[in-house]
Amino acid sequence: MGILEYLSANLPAIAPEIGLTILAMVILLVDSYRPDAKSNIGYLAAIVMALLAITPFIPGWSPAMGESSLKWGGMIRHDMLASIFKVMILFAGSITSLMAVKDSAVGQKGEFYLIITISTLGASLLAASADIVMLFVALETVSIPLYILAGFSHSDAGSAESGLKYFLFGSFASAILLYGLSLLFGFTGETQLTAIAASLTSSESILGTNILPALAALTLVIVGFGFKISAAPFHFWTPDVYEGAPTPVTAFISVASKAASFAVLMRFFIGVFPDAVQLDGQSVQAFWTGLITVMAVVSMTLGNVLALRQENMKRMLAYSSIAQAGYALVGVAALQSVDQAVMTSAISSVAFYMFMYTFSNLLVFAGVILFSEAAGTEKISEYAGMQRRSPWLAVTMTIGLLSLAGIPPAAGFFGKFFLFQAAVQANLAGLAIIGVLNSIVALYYYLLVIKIMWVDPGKDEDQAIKIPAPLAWTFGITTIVVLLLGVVPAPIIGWARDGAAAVAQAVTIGLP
């Protein structure tokens, strides 16, 4: 094969993250040499991201429906569960860019704009990694500058301490996952996640029949990714690099590294460690999928619990964040299924959940910029008389909220029924029920704050908060997406199920 025919065979699965590439020398060049357009960086990167994110779209650079190839020497899987965890990730950039502009914090400084670019192109590899090494490297892309963002506000002490924070406790769990994919490529000689499969199954495995070696192997990657999604119990790091961050890094966190955590936890476990692989006559599937249960259940109560009794906007949504992260593990612990439908309803529901909590999300932290910005201050308590203050920011945060707590007409109603509906068809109805009564609790905590928004008087109502363009802008657009997903959810379903479905093909061992 040619150089000209391998690249024009192999650039589609990169298209995104050539881009994004291309975006960030941009980005460097302007703000070094054109210091009076530091102000139109933002739009530019918000733009560019925005337009990458069709990149999935043109034909030819798309991959075909059921499709799932490797490319680039099998670092990557080009397949359409990567191209709608690519798309949310970009406009997750894209909004971020977009509502940092008028941030005091943030706005003005171009280097900003930059890291995220790069983070952005981290997540994007890490949604599409096919290969161990390839996946460690992406992960450290998305999580190395997210560090120095947690930390960007050097006037902030409170900023500093979440930036070491988020560092120490990153680099600890970014060291336990390393151990624990060096020790499956030590038992395989592989790196390729289905290649390990095979090899972990193989009559020549150095294992031989001893699963406790691949326990612990598949032990440390859980607590490392564990790490990454900020599930129970290793979120400890979670409220406070929430409220010391600028609070568009915490939007930004929230949503961009844990959605391609997701993507990429879910093809670990299915590609790695399937029914199929069994050791002294134990499926390690049993093993995993026990733990990832009680991390789901353990989320999802001790985020609503801890979220009831929190005071700070910022932190009360990092609480939030972890159940959130407890009730797509649900989805992720329906993959024990065998069968072949039930599996592809499982990573469906967790793509489209990602995808309405990433635009659900970013819509409430807006308004958590713009509040803040006005009234100088994160305490729930301070929302009081906001409908009077700004009618619109009321509505638009009332509808992101109402998305987390699944309601309906939002789009968190049939992120949470999709989720459900799999755990029930993967036998785990008892773990569906445990998200229903989380579900319960969380509405708590949410209407509250809706509550606080629209009854409770307030000591500022008679001045106006006024909404800047760049915010206008993203209110307009996750509003819209929150609700067209909750009104007509079929098209990015159906979407994640033919993405899913070419995945839930591809778990059979030593598939090239």
The other form holds:
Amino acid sequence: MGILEYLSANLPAIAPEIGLTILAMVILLVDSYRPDAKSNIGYLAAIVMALLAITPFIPGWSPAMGESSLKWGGMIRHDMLASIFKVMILFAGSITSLMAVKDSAVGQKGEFYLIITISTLGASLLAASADIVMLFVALETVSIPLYILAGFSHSDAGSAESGLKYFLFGSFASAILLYGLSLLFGFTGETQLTAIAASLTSSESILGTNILPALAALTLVIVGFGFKISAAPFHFWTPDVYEGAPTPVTAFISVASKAASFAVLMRFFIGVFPDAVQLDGQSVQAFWTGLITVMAVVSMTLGNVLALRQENMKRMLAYSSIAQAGYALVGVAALQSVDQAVMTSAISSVAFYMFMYTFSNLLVFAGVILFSEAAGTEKISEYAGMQRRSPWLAVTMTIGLLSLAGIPPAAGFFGKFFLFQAAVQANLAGLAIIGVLNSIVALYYYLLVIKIMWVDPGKDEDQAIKIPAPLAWTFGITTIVVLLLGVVPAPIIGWARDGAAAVAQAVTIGLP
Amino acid sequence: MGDASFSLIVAFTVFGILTLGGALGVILNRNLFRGTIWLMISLFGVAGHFVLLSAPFLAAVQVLVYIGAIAILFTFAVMLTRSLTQITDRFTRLWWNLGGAIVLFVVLVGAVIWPVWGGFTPGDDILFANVMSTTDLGIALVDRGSDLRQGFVLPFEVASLLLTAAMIGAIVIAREADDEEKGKRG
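What about the form predicted in complex with the partner chain, after the form predicted on its own?
Starting with the chain above, the whole complex follows.
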């Protein structure tokens, strides 16, 4: 194969990443030549990232229906599942840049937009990774910029503390993950996910009669990912980091890195340890789905119960995000089925959930930014009287919170519906029931904020909150997406199903 | 026992003593700065083992990266945190230390040069049998195989972006707040 054919076959798979690299370089140049144009850099980053979200749809570049091919020497996959995650990650980067423009802590630093761009690039590659080397490099490209951003605010000691905590916990988790991955490489001599599975099942595999080392490696990997998606019991860093980091950074951490981690988590599990991998006559799949089920239950319950008692809005959203990770893990646990249709619905439900969660959470965080800038506080009790200070802010935040709670017509309802449906299809009805019960608990603290905003009298009610233009755009875009997904979920869930079907098919027929 | 294998045993013993002795020096020394020097000696011994194992490229990497870069970083870090290093008696017994350092230097240099170029000449077949040129190694790292089906070019390039972002971020965090910001904060 000539180099030109090679490039034309492989470049579309990383089109958004190439765009992001160019964007990063442009930001660096503009920042050094026009030191007074920080807000314009923010708009530039937001617009370019949003435009890059259409690259997966350009004819000839988009992956074909049912295709899940390996590109760049087996490093990444080019498929629709990668596309859907890339679209939500690019929008997360775009909207984060937009909402940061008016943030006093980070908005007037050009480097912020550069680092967000690189982190978005890492997340976008992570969602497509098919090789443990690529996976780890991409994961660090998401994480290390975020450690920096969490501690980005000079004027705030809480930000420095948050950055250091995030760095220590995150690097610890990366080390554990890397240890697990290196064990897998050591056992098989392969770095590509499906090649590891093939090597494990081959007759020469040194693990053919010994399942324990594989379980040890798998556990280490789950622990590492557990930190990244802030699932209990590996969630300790979440509240402190969410509270201390500048709010746009918190928003980005809560959506982009989490969405990409979920994508690669599913790719890893079904790539390396599908049902076909039997070691010593036992299925490894039963082991990891069991662990994921336990993590899902613990995350949902712990996150929701602890969120009930929070007084700081960002801490409340931190515990809420732990619970949301638990819901999404329900979908991952549903991968225990060997039926291709059920696997499809499990993968697509997680993809849809992360899609709707990205926009809902960004919507709520945009409200938190606006309110903190106007009122100088993040206490939930201070949200009282918001509807008289800014009705639009109250309306949009209500829609966001309802979506997180899972109430129609907001998108969260269908998000949870598809997840629990997949769980039931995979014979995990008990898990689905626990999920539903938890949603009822969660309703309390989301509705409490809504009640405070609309009913309670506030002390500064005569001071109207003005919504600046970038945040107005943020509210507009996210609200429309959240409502559209809640009313007509068919296009996105259909797209997710197509993508998931290709991945599930590759798993079920890919192995000997 | 032929000359070549005798030389190998001598070289192995010297490097083994350097590696283990250096490691002992690191953990037994209460002075962090001296511990760093001992670490360099230990790493140097490991580099020698790489030479004996017909991996001169790794030996070069060991010397350049570990002894050259990482150990120097350690030294900087130790010197920047001087209060922890009990470094007050640094300049006592200077001549004694200088003599020791020169002897050590001669031994270290001799220990590497002698087995490779001086003491025995085993020919290319023993020491340099499976050696790739640095260029070949680089190409193999980013792009294994002629059919372009396997290679690490993508993670390799992404790592460079990661390092750029990390470096810029580190500068932003470490930089003192500039006057404009200070003025804003009052």
